[in-house]
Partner chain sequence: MFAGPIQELVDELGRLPGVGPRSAQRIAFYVLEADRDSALRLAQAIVEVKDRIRLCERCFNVAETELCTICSDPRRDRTIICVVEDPRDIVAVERTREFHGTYHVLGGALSPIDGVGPEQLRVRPLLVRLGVEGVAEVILCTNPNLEGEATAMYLARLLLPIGVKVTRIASGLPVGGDLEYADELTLGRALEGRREVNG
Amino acid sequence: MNETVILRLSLRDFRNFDTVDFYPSQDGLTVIQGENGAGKSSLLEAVVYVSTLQSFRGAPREAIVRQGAIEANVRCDVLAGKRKVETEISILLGRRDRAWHNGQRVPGVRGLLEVLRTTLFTPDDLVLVKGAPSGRRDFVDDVLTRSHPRLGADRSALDRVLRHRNALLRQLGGRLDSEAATTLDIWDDRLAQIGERLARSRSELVEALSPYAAEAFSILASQAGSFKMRYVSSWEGALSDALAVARHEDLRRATTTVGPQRDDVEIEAGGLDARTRLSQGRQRCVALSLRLSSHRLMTNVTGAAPVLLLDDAFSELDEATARALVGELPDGQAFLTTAGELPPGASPKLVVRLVDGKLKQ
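Chain shown above in sequence, structure on its own - the form predicted alone:
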């Protein structure tokens, strides 16, 4: 199997950093310790940004560029198999991000993902289990994009179609003439084509993730019982037929009421609905299992293990679950941030401290 390894991460005017150079261990676990607010999560945020051009914290670009600066730069030297790739990202206020591989422009995220993929664990992952369906859809779409970039493009296409269709519905104000009906038919055809393809891709991905997640859950949770995942569509039959049936309601509500943007992923653990019937401790085990399953799936599909990022991921775990998670961490390069002690059983290859924007070994 080819390995993906970060050799160096260099930041300039990124978040609270003036300049910083980070040389992690090339294998095993690198631990980044520091007080809350020191910028530990920002280092991991930069790694994710290199592969997705997005902040995993949902931050706007204005928050990423250091206050007083107009541009942030991230450089990440990656060993992708036997090839060394120097990735540079320029985040300039008021302009689109620019990315380069070895000095050559990279046109989009798909090109970045060909070099670097990541798997991220955070305490906020609990929302994957107990939160709204949108969080579970986003999780599935994120795994799709990282493991099958071409399939992931359907999510962007769906968003575009929905923006146009919903704008038309709002403009119509509940009244539909023949000209508007023809335009709506066009958007319905596009939505049906893209929507069915995306839903099918999601369903197949959930089916592929399920055995990996079940295995992880059986290890993380004592007396775990069964574990099942199921993709639940918001319509039956052909999406084109469902849109036709829902047209009157869509006009009345001025929004699209059926389609993959309304779908969900149902998770059952120990025979109980994971969203409403499990304790919070068990829900955390489910969330961890989802992340582990996505990591293993991406490793098998792409032939290279993603870089594992654990952002304060052990802070809310009991000791038994923490030990189990340490034992389940896959091989390959991993980063862990913590404001406290190391999790029980952890054996890092490198420990650094982040103080006043500087890394100290």
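Right, and the form predicted in complex with its partner chain of this protein, after the form predicted alone?
Here we give the lone chain, stripped of any partners or molecules.
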């Protein structure tokens, strides 16, 4: 099995780090210990940034660049298959982020994702299960973008079509003459075409994730039995027909009431709806299962296991679940941040402590 391995990570003026140079263990678990606020998550944030040019904490670039500096740099040497790639990114305030592979400019995020893929676990993943449908849609679209970039591009196209259509609906103010109807037809057509394709890709992806998630859940929750995951469309039949039916309502409310932006992923464990009926402990197991399922799927699709990033992922787990997760962690390189003890049963290859912005072995 091919693996993606981070050989070295260097940060300059990233978050609260002046400079950090870090050689993690090339296989197994590297643990980063430190007090709250020491910058543990920032290290993982830098890794994700090198892969996606985005902060997984949703931070703006101004917050990424160390206070007082104007540019942050991350350098990450990656072994992707047999190829060693020195990835560098520059986050310069007031400019677009730039990236290089072995000194060659990388024009887009897709190029970065091809070299370094990550699977991230955080305690916030609970929102995937408990929260609004948008979180589940984003999760599916994120996996889709990473595994099938072309299909993932439909998501940004969908967002744009919806902005156009909703702007048009607002401009119409509830009135529709034949001229306006022709224009609305055009956007309905675009929405129907992109929306149906996106819904189909999402639905197929959920189906592909489902067995992996079911297997992970039965181990994590030590509960065999039914685990179901299903993509639920907000319409039946052709989307163009559904849009035609909803047109009156859409005009009245000046927004688009059917389409993939209203869809959801339904999850059921032991016959109970995961969002509303499971205990919080079980919901955490479902969230972990979703992450593990995306990890396994990516490994299969791309032929290389993504780097595992566990950001404080064990802090809220009960001992049995933590133990089960440690046992279930896929092979390959993994990073774990923790403010406290190691999770039970963990046998790290390397433990570093983060104190005052410096790493100590």
